[in-house]
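First comes one chain, alone, set out as structure tokens in the form predicted on its own.
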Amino acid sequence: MKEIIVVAEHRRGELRDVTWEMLSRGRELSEGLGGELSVALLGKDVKNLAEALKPKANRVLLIEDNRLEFYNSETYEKVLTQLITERKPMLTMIGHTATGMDFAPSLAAHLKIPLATDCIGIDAKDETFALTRQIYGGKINAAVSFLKKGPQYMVTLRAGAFPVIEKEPLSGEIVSVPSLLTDEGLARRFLEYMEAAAGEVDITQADILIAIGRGIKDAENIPLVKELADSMGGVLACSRPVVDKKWLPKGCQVGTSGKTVKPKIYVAIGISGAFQHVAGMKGAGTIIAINKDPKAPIFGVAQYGIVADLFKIVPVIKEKIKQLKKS
């Protein structure tokens, strides 16, 4: 039986979005291969998360240990080395996140399994996998493949690159797997979890994003759009030029050198639509662009576009929203 294993990522009692994205794509792949989908869940007292994962996989491989309460690349590598060695999955899927990037390369090297990182596309092909990665800062999508052919492969998948497709729930089972961890040889230990500074917002979690680009012209004009964002119940984001000028913090940046986002609504204001920026927001549910240049590339990915000076149109939109709230 061909098995695909997704390594679940969770933080402070909640599963990360990339986990659901990998499970969705993993299920499509496993069904196409006639195999089964498993999800590896490492942690302490995480049975509630295992229950949430059951409908999304054929089995949840639950590995609980006090030493897995907090993420540690050493403990993750030891546990996953044991698991992958025993189960020999055809494919192991890991999120291309700060966590995944930390342990995936050493895990693959230790197991001598070929690894492809930061993939935005993956399809099964001739007993191996066809992959898509971005090169030249996201300007080109490259079709790549593994140099070594099987029997096992490992990939890290970019967060936000894959849609979560709802399907009929699976009758998954929870299988407890012993961790066999010891304290010997651990060079790292968890110190503390640090929250984002007060006032900072995780733009990857926002349902509505209002993003500004160089068209805003000056930092003193940002409150104009911030008021629009507030009236829509949205969060302010931006393209790289705004961060380079230090008008907004790095955490607000969308794009290949910023964050990948998938809000329900994305409003791009004064953003030309360079490929680096588009790569970070093209997965949004609805994209609305406002730009005075009718040839701006952003209109090529937007479902709705307004060709107008943002300083004239934004106040009009704000007033319309105000009227709608009163009615």
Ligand SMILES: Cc1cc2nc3c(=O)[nH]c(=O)nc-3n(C[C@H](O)[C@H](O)[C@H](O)COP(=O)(O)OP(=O)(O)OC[C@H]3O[C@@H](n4cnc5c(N)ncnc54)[C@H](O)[C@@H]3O)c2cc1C
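Quick caveat: nothing in here was measured; it's all calculated off a predicted structure. Numbering follows the first chain given and starts at 1. We call the rigid core the largest set of C-alpha positions that still match within 1.5 Å between the two forms. First, how it differs from the form predicted together with the ligand.
- Annotation for residue 258: C-alpha shift of 2 angstroms or more between the two forms, rigid core superposed.
- Once the rigid core is overlaid between the two forms, residue 227 counts among the residues whose Cα shifts by 2 Å or more.
- Taking 2 Å as the criterion, residue 244 counts as shifted between the two forms: its C-alpha moves by at least this amount when the rigid core is aligned.
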Given for the second form:
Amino acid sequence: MKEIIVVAEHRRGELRDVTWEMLSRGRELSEGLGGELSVALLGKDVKNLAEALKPKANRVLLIEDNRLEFYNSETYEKVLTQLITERKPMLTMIGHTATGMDFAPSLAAHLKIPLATDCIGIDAKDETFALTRQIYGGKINAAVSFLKKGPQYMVTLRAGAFPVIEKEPLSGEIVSVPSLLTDEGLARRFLEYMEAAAGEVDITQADILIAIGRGIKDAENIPLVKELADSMGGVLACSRPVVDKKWLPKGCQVGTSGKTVKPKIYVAIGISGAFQHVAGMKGAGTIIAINKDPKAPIFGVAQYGIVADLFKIVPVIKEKIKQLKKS
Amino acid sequence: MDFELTQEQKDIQKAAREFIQGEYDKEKILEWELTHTFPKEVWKKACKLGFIGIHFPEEYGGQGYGITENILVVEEFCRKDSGVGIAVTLADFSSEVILRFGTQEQKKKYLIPVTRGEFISGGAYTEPDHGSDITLMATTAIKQGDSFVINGTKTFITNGTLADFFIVLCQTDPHAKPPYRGQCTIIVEKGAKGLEATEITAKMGIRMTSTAELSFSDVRVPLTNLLGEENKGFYQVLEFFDESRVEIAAQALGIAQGAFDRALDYARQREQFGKKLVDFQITQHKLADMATKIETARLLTYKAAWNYDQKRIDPKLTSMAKMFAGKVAVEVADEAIQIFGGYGYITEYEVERFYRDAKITEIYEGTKEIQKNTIASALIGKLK
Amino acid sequence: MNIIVCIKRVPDTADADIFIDKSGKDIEKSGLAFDLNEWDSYAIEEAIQLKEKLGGTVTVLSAGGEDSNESLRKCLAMGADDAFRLTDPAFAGADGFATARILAEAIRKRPFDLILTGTQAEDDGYGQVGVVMAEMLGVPHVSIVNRIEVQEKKIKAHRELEGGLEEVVEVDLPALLTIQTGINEPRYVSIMGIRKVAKKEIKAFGASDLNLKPEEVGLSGSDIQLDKVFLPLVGEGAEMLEGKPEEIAQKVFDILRDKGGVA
Ligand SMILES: Cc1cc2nc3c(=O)[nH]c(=O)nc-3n(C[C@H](O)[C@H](O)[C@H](O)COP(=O)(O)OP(=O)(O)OC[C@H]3O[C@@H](n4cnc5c(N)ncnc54)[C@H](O)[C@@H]3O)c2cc1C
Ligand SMILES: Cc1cc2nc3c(=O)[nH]c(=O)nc-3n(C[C@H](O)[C@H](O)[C@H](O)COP(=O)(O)OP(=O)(O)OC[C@H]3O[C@@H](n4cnc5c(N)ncnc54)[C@H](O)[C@@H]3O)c2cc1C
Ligand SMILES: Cc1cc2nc3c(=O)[nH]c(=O)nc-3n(C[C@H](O)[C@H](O)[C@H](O)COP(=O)(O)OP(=O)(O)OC[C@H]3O[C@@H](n4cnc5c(N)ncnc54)[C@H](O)[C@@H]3O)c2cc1C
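And the form predicted together with the ligand, for comparison with the form predicted on its own?
Everything in the complex follows now, all chains and molecules, and the chain you saw is the first one.
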């Protein structure tokens, strides 16, 4: 029987969205292959999460252990090595997230299972899988195939790249798997979670966000966009490089490692549209993108696009709004 | 024959490019241009990283490279921004006179702080009535006891209101025949009693660089401030020009390249009559001509620098480089504005500033006509 | 503290026009400017800062062609002590896994306390080389690190998670960390630095030097291969607003008003 195992991702008592996305794609794949879909859940006291997963898979492989209370690459690697060695799934699906990026590569290398990371597309093909990835910051897509022939494969899937399609619920059974973890010392130990210092304004509460990226070139140019934001009654947000360069506080960053926002309107200015950024803003009601590069991936998610030099167009838009608001 | 830069030279070029790119900030620059402000922070950082005085020996705070490496830095800086590039790379203007002719104490005292970003230098040759012709100076330095007493006026002096010291060309023997055999170069420090610098505020370009009039009224400096041999000042300055003119050629080259970069970028984006500008053959030809001129200027300039570093003095070659590169800078910047159309005339698009900054390279350190005189006299075999 | 940093030279494509090349498997690289992978510039800076604080050495290595020397020299000029390059015609076509193997074999025989890599590369973006290498070398790893505190025989590292959350972990040395951007401010290369490295030789090692068999490296040692590249459907959803700036501004205003953006 062909089994696909999705490794569930959860943090602080909640399943993360990528889990549902993987399960949705995993179900389509397993149905196509005439196989079964399992979801592996590692944690401490996570029965409630197992219950929530039941309708989405044929089987919930539940591995509970006090030592799995917090994610740790070493315990994950041990537990999953045992699980995959025993069950020999045809495909293991892991999220390409801060967690998945941290353990999938070493797990695959350890098990000698071929791995394709950060896939935005996966289809079954001749006993193996055809994959789509993005390269050059999302400017180019690549069709990728496994070179080593299985029979087992592993992929990490980009969060947000796969839609969650509602289907008839499955009646997954919960199968408890012993963890075999011992108190043997770990070389890596979890200490604590820390919230990054919050900015002055909470961008997640704003209805209108004007976001700037590296295209703004320098901190000194920010007032230009700030004025636009002011004219619209919006709030400034940004992509990661703007924070890395300390031009705006961390609290303004949108994306996987920043905030996820769902404003009514999101204007992306000088932002290329790397998936880590897009993940944080694609839920916005209306997205308008301004970029001088017509091939920028941001135009793939925006509803409205303007190919222009931001330094030229932003002042004109700002003036227009001021003028029309008055009249 | 080898037209490749060495690995080290390429690394220097890249380091200069990354630095000036990192410091480039259009809003700030337009502000400095408007307020005639010297980019002090950029200059300080450039010193700290070893760009300024790169061609001085190590014992005087430099990096021990030749002028070839120096002009690579100048070219890169001016390419990214003509105004900042010129202002920053002229911060050590004329200090080479000390390097070539000064005593060890003088070199230690003045050159080390120049490389560290503590001192800015200036060279005062031009006078209101003596510009192209400096064979007779109206500024006099008369020996009195253990001092020179200097009187006179110098004009158009770069870094005039900023410099910590100047190299001043003075007439020490008004009766010498010919008069240029009675000239000396003397170091005068900022704050000397009787020395006054007045900024010449309104000018066409290089507005981030100070240009000032210096007036000397009974300025006393110790005799030990004399540079090199007495009455050899004129010759020292000409020798200095052999080096400094290559640097001006590099400014011109950088400006031309910077204007070209912007024009090419713009022509790729701008559409008229349903086509990109680059799709018009006229624009293509303009770009081809500009690039060819720049490459020619680069070949001449690099050759002049290389030749100087081979310890061969060839005023003809130096003058050819400066004259030609200056001309190319003006022509290319002009054509760049044309490619930008109306936008080119607007400050925000920068090429008009490149054009205004380009023009000075045809004037200072010897006008293009004077360069031609030098070239011609070398060809014809007659000294002046 | 002896630190090894793995770096990669990549084309700068964020601002450039890019085209697919004749092979259909990559982009046209001529005309693109190349530089140190952005993540790696933070990794090398972090290594140098640690060395400046704690002493020790920084060794940089890169798997790549002769052009990679430029990036290696840059790292030396920034303050690394030693650099070498791994190159062999047989390495061609390597994916993240095969690249990690080459790097791991080169590191295996060297003493180290810490290995730093970037979190991902700007071009291929597999985001896996560092973590695979840690597994191959049998050392613990921490990925996506944005803060480091060195303690007695261990490191306290902050990992960047989603949504502004960080995870603080402690890891025993020797270890491998993959570095996230923003952890520091990479320095400029100084002329002093260039002078210092001008005479330095960058040794190159091939497959046989690393005791790697041809089938273990390059395309044949890889998990995956790239079959073809294509342009994503750009502007799929986006309606392009065109016209004079004035007209565009008017359209933006209309959209904003429709969507409740301007009161
Ligand atoms: C683990 C991890 C987490 C990450 N988390 C995040 C995150 O939370 N948020 C995030 O944003 N990124 C994140 N990133 C980084 C992400 O991969 C990209 O590097 C980043 O989003 C790029 O930012 P950008 O679009 O501003 O810059 P670039 O990709 O450099 O794009 C700049 C854009 O500006 C345009 N431009 C330039 N000049 C002009 C002009 N004058 N007018 C108009 N347009 C112009 C260019 O055409 C280009 O498209 C993360 C990366 C990793 C590895
Ligand atoms: C912004 C700026 C900065 C400067 N910085 C400095 C500085 O730091 N130190 C310094 O000493 N000077 C400096 N100068 C002065 C500059 O070097 C002189 O302006 C230049 O040498 C020309 O001298 P002039 O202005 O007196 O022109 P003139 O000598 O009066 O020349 C006027 C015109 O006549 C032409 N001409 C003169 N003689 C001949 C001839 N024999 N044959 C053919 N044509 C001839 C010239 O080419 C020119 O076209 C600076 C000038 C400017 C504008
Ligand atoms: C000689 C050679 C030829 C190659 N030819 C091809 C080819 O023709 N086609 C092809 O598709 N791929 C080729 N590759 C492989 C490809 O360029 C990548 O290096 C490899 O796939 C790793 O993926 P990544 O850069 O996305 O890794 P990521 O996992 O995203 O990189 C993360 C980190 O790993 C380190 N790292 C990654 N690559 C290197 C490296 N090369 N040297 C040192 N450190 C590194 C860096 O620290 C980087 O920040 C070649 C590699 C080599 C060595």
